[in-house]
Structure formats: C-alpha cells, structure tokens
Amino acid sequence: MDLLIKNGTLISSQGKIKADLAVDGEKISAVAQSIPTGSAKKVIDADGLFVLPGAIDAHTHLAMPFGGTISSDDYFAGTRAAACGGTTTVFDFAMQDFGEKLTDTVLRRNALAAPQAAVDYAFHVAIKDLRDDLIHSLREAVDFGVPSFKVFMVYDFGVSDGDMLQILQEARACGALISVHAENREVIASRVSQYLAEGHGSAWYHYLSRPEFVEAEADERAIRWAREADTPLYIVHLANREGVKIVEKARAEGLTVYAETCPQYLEFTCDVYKRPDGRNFVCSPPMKGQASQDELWAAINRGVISTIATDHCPFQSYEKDWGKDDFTKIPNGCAGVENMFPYMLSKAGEGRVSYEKVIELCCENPARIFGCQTKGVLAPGKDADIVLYDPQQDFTITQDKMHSDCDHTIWEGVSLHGYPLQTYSRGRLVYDRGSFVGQEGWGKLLKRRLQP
C-alpha cells in the first residue's frame, strides 16, 4: 500500500470511529480497526487527529467576468486555496454565452480549467439564452456528464419566469437538476433607483436594496415553478429567515427542495455594511439581520439546510473601491473557498453543530445531490480525498496565511479552534501544515450522473 493512516478518528454523518485507513494509488483500499504496517510505503500516526473526507464546495465562480472585471482567482489560485482549506472538489459555474450550446460552454471553460486546477473540479452551467432551441442542448450536456444547471432571477442576464418554468420542465424530461439564485429583480431595481436618487451610495444601501423579503419572495416563486414542473430544485446561498420557512414548508409537502447556505451568512450580519470596509463584504444576496442568521443555524440543526458552499467570487480591494460612493459599482462577491471547512469544523468544536453534521453538509450531501460517485466518504473504492485535522490547533485567519490571489479576506481576524494539517487529493499530498505542496493541472474534470 502507498499510504497507511493509523490510529485516527474517522468521522462520517453516522458517527466517529477509531480506525486505520489504507491508500493504494488514488483510491482508499481499506478501512479497518487495525491494518498491519508491513507493506506500507508511508505510515502516518494520526493519534489525536480527525481523519475526514475532503470537502466539496459546490458553488464557486473562478475567473468569472462580472461588474466590469474578472474575479481575482483563476482555476489554479481558487483550487490551490481550496486544497489549503481541506476542500478537494470544487464546482464552478460555467456561464453560457449568448447563442452558445450548453456543452460548448463546458468545453470552453474546461480549456481554462484543465491545465490549472490543483484539485478535482466539476461544472454547473448557468443558463442565459434559450433562443433557437438552445434549451434542448440541456439533454446533450446531461449526456456529456454535466447534469446540473443554474438560473438567475436577477442581473441583466437573468431569466424570466416563463423561461425558468420552461427550463424546469426540460430538466424534468432529461433528469437534470436546476439551481436558482432567487431574488426579485424588479424590486431591487426600483429600490436601487430610489436610493441613488436620494444620494445614498454607501454599501449599507446594497443591503437595503435587497433585504430579506426581496429574497424570500423569489424563493417562494421559484419553488412554485418547480412544483408546477414536478421537478427538484436547489436554492443556492439561502440567506433569509422567511426563506428557510418556505423551504421547510415545501419539503413537508413532499417537494424535493435543497437549500444551500454559505459561511459568510453564518458569521456576519448586515451590520458589516456599516463598516468603513463594508464594500469588501458586498455580495448577492447580502448578509442579512441577526434573526436570519439565527434561523440559518437552527435550520442546519433541523436538517432544512442540505449543503454548505461558499459562492467564492473574490475581487481585489481596488476593484471594490470603484463603488465607495456608489454601491452599484462594487463587484459582487467575496472569498471563502479556503475558509469553509475549517470554519464549520471550528463551529463543531464550539458545539454550535456536530462534527457529523459538518461532514454531512460539506462532504456527503454535495456528493450525493450532484452525483459525485467517488467523493464525499472515507470508504474502500472511493477517491483518497483525505483531510488530517487537528481539533486542538488554534488558528487566526489573516490575509498573509491565505492562498488565494485576492489581496484581502473578509475573514481577517476570525479565530478558529482546530485546523487542517494535511490535505490529500486522490492520494497525493497537496497541503502540508500551512503550505501548498500540490501541482497545477493535477485536478481532473468530474463527469457525473444524478441518482434518481
């Protein structure tokens, strides 16, 4: 065997076990109470450490054109940061160009990702154009191995309600899963115009232009269309209290609705937009009030939230400064791919959530929902995506310790108790005690099939 990890505590959604884990090549070959060291090329004594599956971040925007610029992390920087935070699979949103077939969108973006990615990656395709029968290329993309798609209810490239219903109906016909950025575009536009006309341009008005009800109304509308189409729906970056209740009600009525939330909504509230550096926190949906944050944590523990992801979409501070007097000019997005898994595990150490729930949210559920057959669990035959985690290591997040290309982090100064020591991607060491030791281009494109 190539690697033997002994005496560690392995964690799954089902509990903790003291066990050894063996790796041959890129796969886990055995998990047992005791595995002899005789044939092992390398042995690690993990006594006192947690042995975890690599996390899956199902929501990133790498090298994404937005707001007159491009997000600061390309596929190498973003996946390097992911590896250094214990995330071994990254899903990126490939944005369809107008007039482009959806499979061509994947091929175009993969030409950028393949030579750069340091860990494994997959794509969702963000749909913008249904003209000329392009909607029927949905089936072609599913057959290619990309069965998950996104629609935006906001921005100038967002889809109409009619188009959204049509997309959901097509998804049902070909076995695809649609995710949705749910906010009310018309209400946002009206409120933005009002605040700018009144001379209000600070980051605080970004929040006021799209507060809780603007998101909740769209959550309810999106679920209504999914109900009509009789197809599952995945709501990305759910951030509001009422939306949690709407999702919970729909699920109680038998609908398959998945809800994702993000670490920034669990740590920060809308008060950050009153800070001098508030523009750095501008993302959409924005952070909401304390009541929403409290409800998100409660929803995690009730099982209403299915996954944690980051919406990683960082921009440089000088680009954020474009909107210092006009919030509409601030590129929307924050860094988070390196922080998600350590943050959630630290919260488990505090007792806010269980370690088992963190593995469910960050590893097992994303793998199950999005058809990552070889990811998400520590079991023989699965990819050797492994994180060695020290639950006693104190770590304070600072920009100089991060591995993104972005020049700042909204997580500056946040203290964590517990931190990853090593990350393995398909059996290869890619992060070791503070340093990236992987290789650009190591990551592979995951082709997937959704399970019924």
Contents of the next structure:
Protein chains: 4
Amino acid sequence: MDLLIKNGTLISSQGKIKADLAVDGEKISAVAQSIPTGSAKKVIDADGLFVLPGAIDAHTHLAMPFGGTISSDDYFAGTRAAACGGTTTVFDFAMQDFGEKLTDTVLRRNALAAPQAAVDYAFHVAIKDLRDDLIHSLREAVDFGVPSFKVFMVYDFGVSDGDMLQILQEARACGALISVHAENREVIASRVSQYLAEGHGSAWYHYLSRPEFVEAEADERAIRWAREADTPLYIVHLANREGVKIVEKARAEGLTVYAETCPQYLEFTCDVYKRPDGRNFVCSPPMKGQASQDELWAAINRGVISTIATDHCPFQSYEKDWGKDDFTKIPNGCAGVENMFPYMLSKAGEGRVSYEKVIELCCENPARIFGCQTKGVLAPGKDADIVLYDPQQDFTITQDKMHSDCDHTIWEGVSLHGYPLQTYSRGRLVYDRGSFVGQEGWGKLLKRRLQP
Amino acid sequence: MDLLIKNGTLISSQGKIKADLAVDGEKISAVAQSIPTGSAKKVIDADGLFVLPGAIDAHTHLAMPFGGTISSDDYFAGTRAAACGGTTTVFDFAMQDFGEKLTDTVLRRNALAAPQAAVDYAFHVAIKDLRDDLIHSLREAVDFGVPSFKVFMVYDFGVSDGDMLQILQEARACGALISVHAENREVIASRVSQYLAEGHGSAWYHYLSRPEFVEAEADERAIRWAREADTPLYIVHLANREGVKIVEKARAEGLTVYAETCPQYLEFTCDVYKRPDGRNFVCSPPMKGQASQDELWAAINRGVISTIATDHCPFQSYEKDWGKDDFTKIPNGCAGVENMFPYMLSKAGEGRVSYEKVIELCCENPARIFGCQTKGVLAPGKDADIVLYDPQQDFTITQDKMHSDCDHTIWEGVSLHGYPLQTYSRGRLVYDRGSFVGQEGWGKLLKRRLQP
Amino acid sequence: MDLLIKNGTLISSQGKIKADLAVDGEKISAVAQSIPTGSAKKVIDADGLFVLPGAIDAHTHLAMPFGGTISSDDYFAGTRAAACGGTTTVFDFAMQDFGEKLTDTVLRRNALAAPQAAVDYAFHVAIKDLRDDLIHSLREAVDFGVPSFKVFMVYDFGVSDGDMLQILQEARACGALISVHAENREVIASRVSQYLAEGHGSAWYHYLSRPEFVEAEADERAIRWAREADTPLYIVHLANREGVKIVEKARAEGLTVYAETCPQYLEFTCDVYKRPDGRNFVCSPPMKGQASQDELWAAINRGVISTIATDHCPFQSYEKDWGKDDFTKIPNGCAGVENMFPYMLSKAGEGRVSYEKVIELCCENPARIFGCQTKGVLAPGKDADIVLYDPQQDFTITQDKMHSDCDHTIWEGVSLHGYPLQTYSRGRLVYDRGSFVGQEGWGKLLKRRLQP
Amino acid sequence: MDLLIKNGTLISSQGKIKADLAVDGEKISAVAQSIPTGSAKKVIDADGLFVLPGAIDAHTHLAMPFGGTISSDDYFAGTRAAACGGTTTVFDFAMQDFGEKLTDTVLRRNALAAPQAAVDYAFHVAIKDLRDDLIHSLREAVDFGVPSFKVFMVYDFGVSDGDMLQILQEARACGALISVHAENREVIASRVSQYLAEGHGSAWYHYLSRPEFVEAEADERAIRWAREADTPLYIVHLANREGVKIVEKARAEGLTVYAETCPQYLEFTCDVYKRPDGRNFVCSPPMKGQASQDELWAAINRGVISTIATDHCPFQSYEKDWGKDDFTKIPNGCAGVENMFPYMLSKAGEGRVSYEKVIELCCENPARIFGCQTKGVLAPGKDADIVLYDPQQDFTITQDKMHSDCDHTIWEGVSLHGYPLQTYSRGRLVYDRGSFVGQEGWGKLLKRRLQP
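What about the form predicted in complex with another copy of the chain, after the form predicted alone?
Below: every chain and molecule of the assembly, starting with the one above.
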C-alpha cells in the first residue's frame, strides 16, 4: 500500500461516509471503515478533513490564439494551477485549423500538451471547417478517443446554423457529443457598431452588446437544431436566466440537453463592468444581471445545471489594456481553473448548495458525460485523483497565491471558508499546502468513449 | 342615388343581415331594410346573392425584379386580376434600393403604379439598407402615409438579426408595423448546397431545403426580436404547424403578433412538388405537409390567423422552366390575387369556415391592421368597394378564365361552389360576370395611418 | 319612420361611422349618410353623441333566494336599473329546484319575470340536480329556446366534479353551452372554519378564504372537464390573474373557452374588504389583488376576455349587516347592472380600452355567444335597442341617482366621464336623462338558438 | 471479518466497479480491489455476479384493513417475500384511526410489526383526521422518527382539498414529506354509478371508471396545493402519461415533486382487465393504456421518475372473486414486493434501462428521499443489506416460487433474465437460492430524519 488516508470524510453525490482510503500505485485500492496502517508506505490522518475526488474542469483554453494574442497559460501553467485548486483533469479546446482533419487537430495540440501537462487532460475539438468531407473526420476522432466537439455560434471562427445542424447530424451518426457556445452573432455585431459609433467603448458596453436575450435566443436556436438532429447537446457556460428555462423545457420534451455554468457567473454580476478594472472581467458571455445569477443558483439546486467548469482563458493585464477605450479590443477570457473547486466547496460550506451536489457537478457528472471512466469517483480501481480538503481553513484569494502565469485574477479578494490541503494525481502528490509539488509532463492524455 | 342594391344578404364578422344598400358617388350612402327605388340611377335585385365588402390583399409583388427576371403581372394586370376576383385593394411591396430613402422608394414605385392600377392600392416598403441614417427615413414614410414595412430573413436582400432588431426598435419609436418573411437563411443555404452536390435538383428538393422547422425557427426568432423591441409584429405567409403554436404562445405572453396565411397553403401540400409541373408551385415558404395544413385551418377557426393574403408573384412558364433540373433557378412565386376571395368564400360554402370569418380575414382585419379606414366594411360613408357574390354559382378555375398576364395557374382545375358576379371599386363597376370592365389608372394610392 | 337619429357617431367593433339611423316600429330600418327628416315622427339630433347598441348583461340574479333571504331587485327593479344604465337585455339565472325539469324551471321563473320586465330578458338555467333522468331535460330546454346553463362548483347547490363532467357531455350532445362559477369549495370551507375558529370574522377574511389560487384551481379543473367532454365552456366572473393564463393555454390547445369578467373586478381590489363598509363589497369570487386587476385589463386588450357582465345580485344594508362580525353570514352579491355600460364607456374615454372593444365585449359578443340574433348590433332589421351616449357628460355615481331597489351601491362616489342620455328598447324610449320612462312588463323573453 | 464477497461487480448510480466487499457485524466494513481472505469467517466468490445494495420498497400495505377484509400478507409474510426478492427495507402505511394521534398510530402498528418483520422496515402514516388539533401531532411523529406521511384523495378515508392543503402547510412547518394518492374521487364515483346502473360490472369498468385523466387531474391539483404550501410533494404510483408532463412542468417552476411508479404499470396495460382473471389485477390507480406505459419508461430514462415501489397489497383469490360481477366489490391491490427488484434488473439486462438507473431508483433515491441514512449504498459504515445477483440466471415467475401468503400472483408466467441468488439483511443471510432463510422478528424499525 503506497498511501493510506485514515479517518477522513469521503463525499460523493450519495452522501458522506467516514472511512479510510488506500492507494496502490496510481489507483485507489480500498475504501474501508478501518484499514490497518501496517504495510502503508505513507499514512495521513484526515480526521476533520474531507477526502474528495479531484475535480474535472471540462472547459479551458490553454495557449489558445485569440484576439490577436495567445491565452497566457500554456499547458504547464494551466494544469499546474488546476492541481493547486484540486482539479485533476483538465479539458482543453483544440481549435481545428481550416482544412485540417479533426484527429490531426488533436495530434497537433497534443504535441504541445504532452510534455507540459501536470495533471491528466483531454481534448474537445472545436470545429470550424466542414468542407471537403472534413465533417467525416468526426468519426475518426471518435474512434481515436476524442468523442466530444464544440461549435461556436459567435466569432469569426463560428459556424453557420446550416453547418451546426450538419455537425449535429454527423454527431448522431457516430455517437459524438456536441458542445455549443451560444450567443447571437448578428445582434452582437449590430450593437457593437452602434455603441462604437456612439463613442461608447468602455467595458460596460461589452455587457450591453451581449445582454441576456442575446444568449437566450442562441440557446433556443441551438436546442432546436439538436432536436431536429435528434441528438444530445451540451451548452457551455450558460449564464442567463431564460436559458435555464429553455433547457428545462427542452428536457420536458425528452431531449438530452446538458447545461454547464461557471463560477464567475455565480459570483459576479454585470456590475463588475462598471469597475475601473472592468476590462479584466471581459469574457463571453459576459456576467449577467442579478436575476440571472439567482436563477443559476436555483437551477443548480433543482438539478438543471449538469456541470461546473471554468472557461479558463486568461490574458495578461497589458493585453486587457488594449481595450481600455474600445471593449472590442479586449481579449475575451479570465483565469479560473484554480478557483472553481475551492469556490464551490466554500459555497457548500455556506449552505448555498450541498457538498454532495458540488461533487456531482465538479467530479461525477463531467466524468460521466464526457466518458472519463477512471475519474470522478472515489472507489477501488479508479485513478487515485484525490483532494484532501480542510473545511475549516480560511483563505482569501490573492494573485500572489495563485499558480497561473496570468498577472492578475478577477477573484482577487474573494474570501473562502475551507480550502484544499493536498491534491493527488494518479497517486502522486502534486499540490501541498499552497505549493505546487508536481511535475511537468506527468499528466496523460485521456482517451475517452461516451456511454450510450 | 347612383346605385341601389336591393334584397341582398350583407355579411360582416357580426353576422348576416338582409338589407338594401345604396351608393352615392364613390361612397356607400345607406344600408336599410327597404330603400325606395325612386331616385336610383341603377337598381340591382340581389335577392339570393351576397353583398360583400371588396377584399383586401395585403401581400402581392407586382412587376417585382426577382430571380433574374421580373414578376409577370405589372400594376395593371395584377389589379385587373384582383378586381375580377373581388379584391378591391391591393398591397404591393416596394423594394428599397440600396442607399434609397424609404419615401423615395414609394414615390419611385408609385410612378409605375398610378397610371396602371385598376383598383385602389397601397405600399409596404421592404427594407434592405439601414446604413447612413436610412433607418430614420422610416418616420418620414410613416408621415407620408406608408406606415407598414417588411423585412426578409432570407434572400440576398434579407436583413441580419441585428438590423431586424434595430428596425423593430425604430418602428416602435415611430408607430410603424413591421412584417417579416421568416425562414432560416443559413439552414436553407446549407441544405441547398448539399442537395445540389448530391445531384438532387427537382422541385421536391425545394421543399426539402425549406421544411417546416426552417420556418418555425425563424418565426420564433422574429418574435423574440419583437419582444425585445416591445412592438407588434406581422408574420407574412405563415405556413407551418409549429409556427401557429409559437404565435399563440407569444400572444399569451402579451405580445401583439399578427399572422397571415395564404390560400395556397390551405389548398395544397408539399406533395405538389412531386408533380411533373411541380416547379410551377415553387414559392417560399413552400407548401408544407398535411399536418401543417390541418393546423392552419384549425388556427383560422380558433382565431389565431389574422388575415388571408396571396403573396401573388407570378412568373411565366418559360421562366419556371429555367429550373427544370435545378430548383434554385426557378423564380419563386405563383399567381393568386384573383383566387383568394372566391376560394375562401367557397370553403365557407363547404362549411370549413364561416362566411363571417372569411369577411373578417379578407376584409375587416387587413383594413384595421394596416390602417385602411375607408375600406373593409359595408357601412355608410365607407368606399363603395362591393362584391356581389352568387353562393350557388359553380366555377372551375382554368387559365383561360383568369385575368392575370401569367400564362398558367397553380389553381387550374380547382372547383369552387359560389363565385363573384360583380365587383365595384369606389362605386364603379370593374368586373361583371367574367369580364374586366374597369379602367387602367382608376385605382388610387391609399395613404394610411395605423390605429394605436 | 318612427324615429330618426341624425348626425350621431355609430360605434361597432369595426370602428366608428358618422351616420343617421332610422327606426320603424321595433326595428332599426336604416343606417345612412343622410336620411331626410320628412316622414319621421320624431327626430333627434345626435351631433356630438354616440349612438350605441344597448348592452347585454349576461349575468344577473334577480329575486334570487340566497343566504337566507332574496336578492333585493325583482324583475322590475333589476331591468329598470338596467334600462337606466343603457343595458337593454338582461340574462337572469333561473335556479333549478331539486327534482325539477329544466324547462319547468324556466316557466316557473318566467311567470314572475314576464309581468315585470322593463327590457328584454333571457334565462340561463342553473343546474343542481341530475338524478332520475333530469339531465335529459337539458335537450328539452334547448329546444324550448334556453340553450345556456350554469353549474356552480361552490355553495350547497353546487355540483360534484362527476356531475359537472356529465352535464358537459350532455351539453355537447344537445348543443348547449355551460357556464361555470369556478372556485374550490373544499379549500374555502376549510379556510372559513379555520378563520372562524381563530375568531376572524371580518370581511377581510372573506377574501382570505377565497384568494386567487382558490379560483385558479377551479378554472383549471373546469376546463379539464370541458376538454374531456370536448365541448365549449364559459367561465363567469373570472377575477384572478392565473385564470387568464389558464384560459389562454386552453385556447392554444384548441378548446373553446369564453371568459367573462365584471366591472367590480376592474375597479376595486381586495383592499375594499378592509374598509368599514367592506361587507357591502362581499361577493364571490371576491375582488382580488392589484396584480389580478392589472392582468384583467391587459387580458381585455389582448382579446382574452370575451364578455363583460355584472353578476348583479344586490342585498339591502340590513342584510349585509347580518355578517358584521361573521363574514359567512353576509349574503354574497352587489348591485351593478346600471353601472356596467357607463363604467366601461368611461374607461374607453380615459383610453384604458377602446370604445370599439367595449361594444364588442358588452354588446356584440354576448349576443353572438348566447344566440341573441336580434341584439347587439346597430343594423337594419335588428331590434331597435339603442343608447344615446354623451361622451362629454360628467357623472358621479351616487345612490340617489340609481334605479335599483337596493339601498346602497358599492359604486358610490365613482366619477365617470360620459354617460347615457337615452335608452331605447325595441324602439321605445325607456330611459331619458336620469329618469326611467319605460313600463313594467314591456320586456319580452328571448328565445335563443346557439350558432354552431 | 464476518463475510467477504470477492470479485463481484458492485453497481451504483455512479457506475460499475469490480471489487471485493467485506462485512463486519451488521455493517459493510470495506470495499477494495483485493481483500485478503485470511481472517474472513465466510468467503463468497462473486465472480460473474453483481453485488448490489438491497432494494427499498417505499410503498406496501401489510395486514391492512381494506374493502371489508385485510390484505393477505402480514408483516412476516410481506417482509419474507421482500427478502426473497432482494428488498431489504420495507415501508408500510400505518393508517391513522379517527381521533388517533399520529405517533400512536405508529406505536399501534409497530406492536404488530416488530415481532414479525424479517427485514428492516419503516412507516409512513396515512392521515385521515385533522380535527381536535390532531394535525399538530405531525410534529411529534417527525420527532419520533417518522417524518413521512400520506394523504388519499380517494376512498372514504381520503381527505378534502382543504385538509390536504392544511396538512401540507403543517408539513412545511415541521419538515415532513407528504405523499399523495392522486385520483379524482367525485368523477370516479359518478362513473361507477353510471356503469353499475347500466349493468356494467366487469373488471374492465374498473379501468373505465378511473381512466388517465382522472389521475392527471388529481396530480395537477395535488401539486397546486404543494405549490401554495411551498413544500415538497411525493406522488405515489404515478401511472398516467399526462401526469409525467405535469410533474416536469412543476419542477421547471422550481417545485420539488417526487414521482414514484410501480413495476405493474411498466409491465401491464389496461388490457389485462379484459382477461378472465382481470379482477386479480384490480388496483388503484388501474393499469393504463400503452401510451402511458411508454411515457413512464421514457420518464424513467430522462430522470422524471424518482423511485420505483410496489404498492404491494395482496388479496386472496376468494376475496377477489367477491367482485366477479361487480368490480366495486373487488378489494384493490396486488402482490409485488418480491418482484420489483428482479423485474427492474431484468429490464436492465434487456437494455430498457441501465443497471445504474435501477440502483438509483430502487435503492439510492428512496434512501435519500425518505431519510434512511444507513441504507441504499454499498459503502463502509452502511448496513450490510446486500444482494448477490446473477445476471445470467433465467427465472420464470410462478406462484409456487413466491414467498407471499397470497395464493396467486399477477406476475405469473413473466420471464426474467437474471435473478437474486442471496440476500443479506444487516449482514445476516435471509434468502438463499430460492429459499427464505431469515427469521421472524429480525427486522428493525427505522427511525428516520429527512435531509433538508
């Protein structure tokens, strides 16, 4: 036995149990009322601590070219930050190049990721180009072990409604799952030009050009295409109130629609864009009004939200400053991969949500939905991706404690009650009381297969 | 008294009354139980006949450039056909040119229409271009007496979602009413290229590239923009089942959404596109499935449909033939202005709908919605636009009996029970037992003002 | 010509026209731009006045035994008050006795009504007892000319859900229309005993024992039985917000559901029950909260409300006083038949609703729905039930100006702008500038036949 | 270590793992990849077998007086049958007597149950009487450890809508959960008398007197009361299609509504009532049409159904025969407690549902919803309620193999693929390859506390 964690409280969606947990090699080998310390190489007394599965962040953008630059965390920095926040599996979006087969996209990006990753990782492929039979490379990617894809309804690399419908139909044919960034491109473009023409360039106009209904409309439309294609859909970063209702209505009709939301939408509202540093909060979709935030929390508690993920996509301050006077020049995205699990668990500590629900949203559901069979659950035979969490430790987020390469954090000053003490990735300690202690290149690419 | 119609049955949405009707000059002067024939210049005994307000066709395209040609009825031919079918007011769509102010569009087209029109006419302006402050020419057009406009969500002259939202907001500001041709451009484009790439060029693929959901999605989206702009919306040629539901849902939320449908959607289904002459039926949106047709009739009877209009836009056979092997080369549109009122009244004779409802849909409602204060009702002071209708006369539609310039009709062979005997336009007889007896240039431009 | 009304403004749902109107005998004989005064026995110059069809009050309870007494207006007093408020047709509810055939109910009550009625009247029969084949007497009543019936879901004479369903099925079989008083009896009973047990006996607890949801639930249930029976339903005195939504939802499913509301729900809220004279306002359903009132007005303007009626059922002050300390001892009901038409027209004058809509709700729709073919419309051949209305006359409602036998009015002090000058019943002047000038027994029983 | 189950496949809602499971005393002590057999008193090789948590049947009626007799399984026979079907926790409904405090009801029934129960058991109390402050005995029962109650909307012991609303309000106040048997009493009564009057007494008329909409209406009404009381609701034996939709709609509004269905509704349709032995299938609600059954399965798979339970309430053939000619004389209810878990697992084997979902519905959810903290999950510290299941064993249900005291089974002849080999109740073997090997009185009363 390589590691024995004694007397901890293990939490799953099914509840809490007081038990010992043993690790042999990279796997959890036992969960028991009492495991003798005898043969254990290392014993930890977790009395008073929570023993949790490592979180899965199904939505990050590492080293991604965007807005004339590249997101500031590469695969090492991003996965290091993840490890230090108790996240042991990171999904990155690999952006297809024009003319590129989808498996080639994965291979191209994996060449970057493999030598850098500090925890295990996986790819969704973001599809841009269907021409010349490229759409049929979906099946090849599924067979390769990358069965999840994304389409953008916005940005210049977004797809048309016609392409999106075709992609969904192909996904149905080969058992893939399509995620969607849902906002209405044309309304945004129109509002942006109006505001700029009127001389309104501050971050507040970023919100005004993408208000609630711009997202809700696209949610509704995306779901319609999924209905026509008769296939599941995963909506990333759902941030608006009406979208929650739209998802529920779709499910009541029998559709499988997953909804992801992000910690930033649960903590901040659009009011942040009125702050002097508003541009640092610019991401898309933007934070929304209080009614949307309230609805997202309610949706979490009534089972509408399927997963929490971060949309981690940081840019340095000097890059954010490009858009000081013109919000369209601000690269979209913020850091968050290190904050998700601590933030959600702290909210459980406050009673806003149950610990069990947090484990379901941050660990079990992403594992199940995206086919990570060895992840998300503390059970014998699963990967020993484990977080030791101290529910009593106070922690205030400040930039200097973070492990991203980004030079600032929108979470600056946010106080948490409870924080991770240690993170294990496949049995290896990678984070210990504030410090990254893992190793670049330790993380492995997850090949996945979706459950039918 | 210039004309006395005795003993007829006058029909309005309020019911039938047996009464005499007198005309002085261009106006109806009296409706009474018995008017002495004494001073009447002309007396007609309408015993056994219906005396009806002339119909209003709120949707025609006369002399319209489209698909590389021009629709085959000019303002004379189109209004002549209208007169012969009991329609005494014809709305035409004046298409804005790029860079053109909207009142200029009206003046430009009115120069063509004024010398030709055989019955009264009005314009909606189809908006294509908002740039350079052209959007503010909406108010000028409203003040000029043209308070209704149209946007297309399809075709190269369609507008973006962003433009549509702006137009609706401007319409709210100046009290205008926006109509919309609702189909999803991107899905159509995608399907069209797929079908053509697969070698499918027959008229049946015109339907397959624009099936029910392509229209329903756009209905839903268009209504959303109207909701955001907080202004009424008029959906032209609603042809799909789900669209009916969407309209009802919107109304239940408090929105003012008018829905127009056309006789061709009530009589034909998409099966016509499998016929050898299927290309003659090509119009957009295309005829839909039986379920849609059934729902449209049900919607008429439960009050969801606001108006009936024709989308009259005929093309000659040789032009339709351009698309024999490639449906995208078929000019979209069919003749119908002469058939609407007789067809609907015949359906009332069959009991599919009440006569009262037909008068409401074809006369009263378009007059009320589009601000034709002198039209649509048989009452003293109103324009003497009158149809004498024989509910017992059998009539089979054939091309030789029609008065359009188009060389064929999709209504060929359709049997009606009941047919107009005479049509009066502002007191002047313009149609008499099969023959046009009116005069080119008699029709006047209606200047209108919408009721709040 | 017996009467000629010149230069008035005639209003229908189709709009306003400036015209002369002639009456011969009991009928309207002509509507015309100009009718020569020559042969007219009496000529009225209505310049500046509105000429309106007399209103139809489809909901009154005259001389009705209830709450241990009898409502204070007999057939003379009630119809006299109606005439003085511009209402020329009064529907009364004839309550079936146990064991009584429904036609016998009509005959029994008509023996009281015929010698007394000052304007025309009709009966709905309120069904209490289906046993011993009495349900089949529905058809006989329909054949007799009484095709509309009512069921109560409350009161000791209310019917069970099972009976209601049977009645609706029988109504479908013989083409009758069922009205329903929808409130949940059991919840009311439970709340009443709770409040009384707690010593709460004031009028405010009348409201609390019958709040919004008590009505909404019964609306929903009643509509369900109509759906199962596949037959139309008429909901009387709809007073709650959610009920409006329920009606709209039912219509969107294709059901024919009519909704009536009453002026008291449009003017007062439940706050009146906190007034010292709160008991005078006790009726069932009670006035509701502001949100319900707002929704009712919105529903009127978006076409959800079918008719306005009064539920006129007055009790004297000494009777209302019985319940000073125990609201269950207050006879339920208020006077209103004289106030409906003036109130609604005054609201049109204020712009809250259009005059056209008021005529539709108070005249045309009740005539059409309940099969009063000779009523509701100003057209040749129709009964000369006419109101001359002065839109400029100010009027404050006070008890001394009312013509009911009741000794008080809940409308005391309400100011109206505009008031009826004269009322004609079948050509006979029955009300003239504040005074009843008609005759007891002038009114005739309307035999009716519903339109399919 | 008292028991070691090696090499089995453990199933939870989170998936399957291959692991060893150890039991010490009455508790599960370890789950591990490999547990040495060394100190184990008993070792079972479960290679090829499933190791499952014992099922929880949240709905049975043991020794219940009903229909003039008493249900034929007493607490021993019923729990013995449960054990033999892999069900290790049985909920019984204790029926309040008139005038009885609710804790007294529990004590009265527990005096019967305690000496008889073969597996652990719990009580819901069915409330009949609220008078004289009895409603406040709810809180006492909650404190006692019985926090779940039931109301009937039908039967002579059912409650009125007013009582139901009061009970829900009290439940909210003291944190109790209310279950409801939802059917419309009045419509049933009316239909029953109609059918009997027409001479229709066969079992088929049992169905016709309680068709789909009779249940749907009550579902809707019950949920409305829960909404007004702002408290959760648990709908027992949901059997109709529309009810599923109603539950989903309620949840989308934010209500907590649990829905239970039963194996008999998933296997049989109303067609069984046309069989010669149709009366044996008489239970309430009755089996419904195919559309309802299809919807129930769909609802299971899209997460609408919360739990599976049996409504086990058997009557002997001679009792069922009482109603040979008059269905109202048939005692309502069927045996099922032994069939639930094998049936659902067999359906998982067929692919109709996943094994994971069956464990969620039959074990985890009832434990969580009804506060059985020690049950439903295979984890260290939980009660050793374990089922060894052979997914390959064929089994045809016949009366002689069943362990109920009832002399027949509606499941006769139903073929299953897969069957339990052994059942353990708190570590004790109680069922072994076809035979009950447990002990009367072994089962203990569960005292429970609901999670907020």
